[in-house]
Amino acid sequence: MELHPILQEFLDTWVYPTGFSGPGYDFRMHITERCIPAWNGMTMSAVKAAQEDAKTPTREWLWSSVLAGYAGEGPQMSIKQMSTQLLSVSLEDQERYIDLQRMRAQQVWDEVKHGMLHADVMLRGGYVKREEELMDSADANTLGILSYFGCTAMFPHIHPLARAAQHYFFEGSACLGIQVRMRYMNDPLDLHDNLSQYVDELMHFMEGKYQMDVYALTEKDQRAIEDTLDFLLKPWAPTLADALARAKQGAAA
């Protein structure tokens, strides 16, 4: 498989270098090999979309992009999804996973801040006059990505490390998508929206990397992460519409 240069650079810079060795690192390399085909396909699709957007002066793509971003990272979704992350560590496990809790506490603010940055682009672009207008929009407050937000609510019932798969796979995808926009676009608001969030998304990816390297040392811990990745890679998982269409196809068969 020929890797896109942006993915190869990401792998060489952030994925392969590590200060750890042992079962956690070995397991993460196994997870990495499973992620690479999806990361590569997503990168090439993002390049194609960026090239199309760059040729479209009406900026309708920018409104769709920031609206979807706000739906996933606005105050409603951010607080709800991140509160479940903190609850995934039980009282008796808090001392063991103290670093994990520090990173997730930081991410609560990161996600809320991302919603604020998306709203800033909407205001600067003239799409809304006040952020409060978005509270009446269903599109600005719902996002049917089963493999992310649907799965998020289940983590307190699975394992403290289960979200490492989501951090590693999804946040890695976010980093690649932002890199594509920064390389292929020159729209100032689009660059503002993406560049202002890149460091946070990279930190979230590194959280998944750290969790696996440091904590995923036993088959039991690794199984919870691998099972979650199995779900994330389901072909029908990206959107609710995909899942419902697949369900209807199955019922009709």
The other form holds:
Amino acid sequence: MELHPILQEFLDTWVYPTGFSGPGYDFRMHITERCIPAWNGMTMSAVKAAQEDAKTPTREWLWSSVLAGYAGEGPQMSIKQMSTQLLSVSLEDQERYIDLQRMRAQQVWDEVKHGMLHADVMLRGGYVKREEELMDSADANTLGILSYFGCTAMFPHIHPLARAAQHYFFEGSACLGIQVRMRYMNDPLDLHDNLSQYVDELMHFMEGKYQMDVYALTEKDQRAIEDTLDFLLKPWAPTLADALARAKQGAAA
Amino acid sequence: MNTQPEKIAIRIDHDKCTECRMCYVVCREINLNAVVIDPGPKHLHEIDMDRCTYPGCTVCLMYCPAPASIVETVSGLSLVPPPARVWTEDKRWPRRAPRTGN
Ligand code: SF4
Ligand code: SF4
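With the form predicted alone in hand, show me what the form predicted in complex with the partner chain looks like.
Below, the chain from earlier opens the complete complex, with every other chain and molecule after it.
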């Protein structure tokens, strides 16, 4: 399989340099093998979408993407999803998983910040006059990605480490998608939407990387991560592209 | 023969850092605890070179997500993302392509 150069660079820079060795690292390399074809495919399709968007004279695509981002991040997701994850670590496990809890609390802030950034782009782009208008839009408040809400709200209750797979696979995809936008597009508002988020997504990816390297040491812990990935990589799982298309249809209706 | 690498100081550039504290977490995980929180009003985190073993250890660099936020104090060399030299020699993962420079 020929890897897209953006993916190759991501792998060389952020995936392979590793501070730990042992079963967690070996397991993460196995997980990496599973993620690479999907990451490569999504990088290629992100390139295609960016090239098409770059050719479009209007900024219709920007509205769809920030709206989907707004619906998928920010207070909505953070409060529902991250807080359920904070609660998913049982009291007796709190000490063992204190770093997960710490990183999860950090992510609440990151996601709220992303929501604010998307709203800012909508305001600057003239799509809405006041952020409150978004409260009337179902598209701004729901995101039709099963794996996103299904997995993120439910799996953490099964095992505290299940989220590591989501962080590794999904946030890795987010980093790649953002890199593509930043390199293939030349739109200042789009760049504004993506620039600061890139580092946050990378941090969330690093969270998954660290959790696997350090915590996924036993068959039982690894199983929880593998099961989550099985779910995320199911061919029937809706993709972000589906969600964006849905948001587009909603906006056009 | 002394095989210890010569000690080089590193510091955090708070203009670049996202304050995610990943470095704090990973350094504590390896029990070196060299990333310390300044008790001053901003609670910034700094690297305590009395405890840090860089360049013997580069763990914080492997997990820090913000380019140019950990730098060598004297040379100003940016160490995030990790320079190729800190990992290309490692044979654990044969897919790693040899790279030059950073
Ligand atoms: S890991 Fe990097 S970005 Fe995060 S707090 Fe440490 S220096 Fe800052
Ligand atoms: S180089 Fe190692 S010891 Fe020094 S701050 Fe980073 S993780 Fe801690």
